[in-house]
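The data below hold one chain only, encoded as structure tokens and taken in the form predicted alone.
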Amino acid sequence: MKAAVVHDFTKSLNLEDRPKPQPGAGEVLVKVETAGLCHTDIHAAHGDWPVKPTPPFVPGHEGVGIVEQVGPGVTAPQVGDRVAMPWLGSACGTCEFCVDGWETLCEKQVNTGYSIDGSYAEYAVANAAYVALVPDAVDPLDAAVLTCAGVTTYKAVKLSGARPSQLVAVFGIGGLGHLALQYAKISGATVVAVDISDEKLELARELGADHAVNALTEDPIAAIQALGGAHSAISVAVAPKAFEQAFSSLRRGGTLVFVALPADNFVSLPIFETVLRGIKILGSIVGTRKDLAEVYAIHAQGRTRVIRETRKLDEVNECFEEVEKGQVKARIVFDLR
């Protein structure tokens, strides 16, 4: 099968001819449809965060395709079925994090693209347990995207508390942030975009937006707070200044959700303000398997667009380079069918 391997972090990926994987005990194997790219898997690719994936490995969390085998002892899902491939891999099941509802906090997790080979490929094998069912009203390509951003921006704005009457606060309008807005809509909360591109902020008066801030030609901060300043801001723009930003939008009492991972790790944060002001700093990590269900019925409904660009896998490397230059819109999908 052809998959797009990562041996070195300093060099891309190599595109080359990989046996079949076959799947074991409680496992699935995928013929891969569709396959998001995300900016972990660029991360990933290059060793940019402190906890590393080990080369070689095959990128790649926000996976589409057709159940063509099943391992023993599993029940479902079954031959045939369409299902999504998330980040989160696997979870132990008995921990504290887990019974609790915390499945993505769990200690022991798996993660696909990183600790196991993902996407990026033909074929994948998956833990049957993990996998998400895809409605058949949720088109493979769209389904690719609201794997992880979907599902990540939906948690996020869940943890921010949105809800009507509220103003909430977007900082980086792409393939996240251009779902995180809609997510806040349908809250019923108003919606300020900050990015530093127009054409994003365009993007982003078309999904529904009240109003959008161009930080590079405007103080993102002041226009905020003339406002009245955000109940909620959330961060998904790879840049530690937009987090900063962000902290200073907010109204008291308001509440900052970090989302986006950049490859420079520290923000710098006034405690004074925050003690005083009464702020609530939140890290929000992907979502649980009922929130995945709960995105794709979202978008089943035509609750949300998914903003995107398709592409070949054997252009990954190209693809690459466009989303570290900022140069798509919103996000790309790769269509192996």
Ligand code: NAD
The other form holds:
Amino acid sequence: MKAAVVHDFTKSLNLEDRPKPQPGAGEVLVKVETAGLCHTDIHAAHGDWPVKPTPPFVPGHEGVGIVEQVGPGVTAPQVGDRVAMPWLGSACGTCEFCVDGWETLCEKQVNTGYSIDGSYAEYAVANAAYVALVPDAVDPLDAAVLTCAGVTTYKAVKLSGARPSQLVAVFGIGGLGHLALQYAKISGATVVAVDISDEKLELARELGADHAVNALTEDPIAAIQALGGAHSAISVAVAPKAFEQAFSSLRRGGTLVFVALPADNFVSLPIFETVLRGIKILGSIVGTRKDLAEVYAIHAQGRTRVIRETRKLDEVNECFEEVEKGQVKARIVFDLR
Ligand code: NAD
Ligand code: ZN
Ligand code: ZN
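Starting from the form predicted alone shown above, please give the structure in the form predicted in complex with ligand NAD.
Shown next: the complete complex, the earlier chain at its head.
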């Protein structure tokens, strides 16, 4: 089978022929139809984070496809079902986090396209209990994007506590941000979108953002404070500076949600203002299987729009560059059909 493989953090991905994997006990073999390109895949391929994957590995955690074979002991899903293979490839199921609705915090979790091979390939093997059933009403190209960008921002908006009376600021209108703003709108909040590209801000307005601020030409802190300050700010921009601006755009008692994971791992935030202004700072990592099912259901009702362009897996290295340069409208999805 064809696969895009990371061999070295300093080199491009290699497109190569690999043996088709075999599903073990509790696993399924999925024939990949679509695979979204999340900025996390770029961080993975570059070894950007403190905990690094071990090359060679196949990135991709927005994979959708059809179950072709099931391993011993698997009763669901069944051959022929369309499933998605999210970042949370599996968790232990028994630790205090897993049993308390926080499987995303499990210390024994396995991550698709990071600690196990992902969906940048014609076939992938996945844990049967952690793949998500994709409803027929959700297009497989949309489902790919919802599998990480969707569920991650849906969860972040949930944690932000966004409500109809509130102002929510979304910093970074990329793959994640274009969905974050839609979930914030669905929560009933007024939304301000911040990016450094006018095209992305135009898209934000099309998708329902009430205000749009270009952080290159306007001070987002002043602009958001002029609106009364944000009740919550969600940082999905791959730049520490955006986190700092998001912090300063909050009103008293506000909540800052950290979502993006820039290679430059540190921000500088003031203690005094955090304490005196009663600011809450939260980290938010993807979402649970339940969150993902909710994301698909909302999309099946026609309440979210996924903005994506389809490409061939052969173009993976060019696609990485385009995402890094901010040239992609929202999300690239590889179509392997
Ligand atoms: P993306 O490249 O599609 O989007 C990033 C956006 O940020 C772009 O629109 C870019 O123009 C904008 N941006 C860059 N600098 C900015 C600045 N200074 N101010 C405002 N906007 C700025 O990336 P993505 O796929 O949406 O991923 C975003 C980040 O989220 C990545 O770091 C990724 O690893 C991370 N991520 C986290 C989770 C999680 O569970 N916490 C899940 C998925 C992705
Ligand atoms: Zn992702
Ligand atoms: Zn666990």
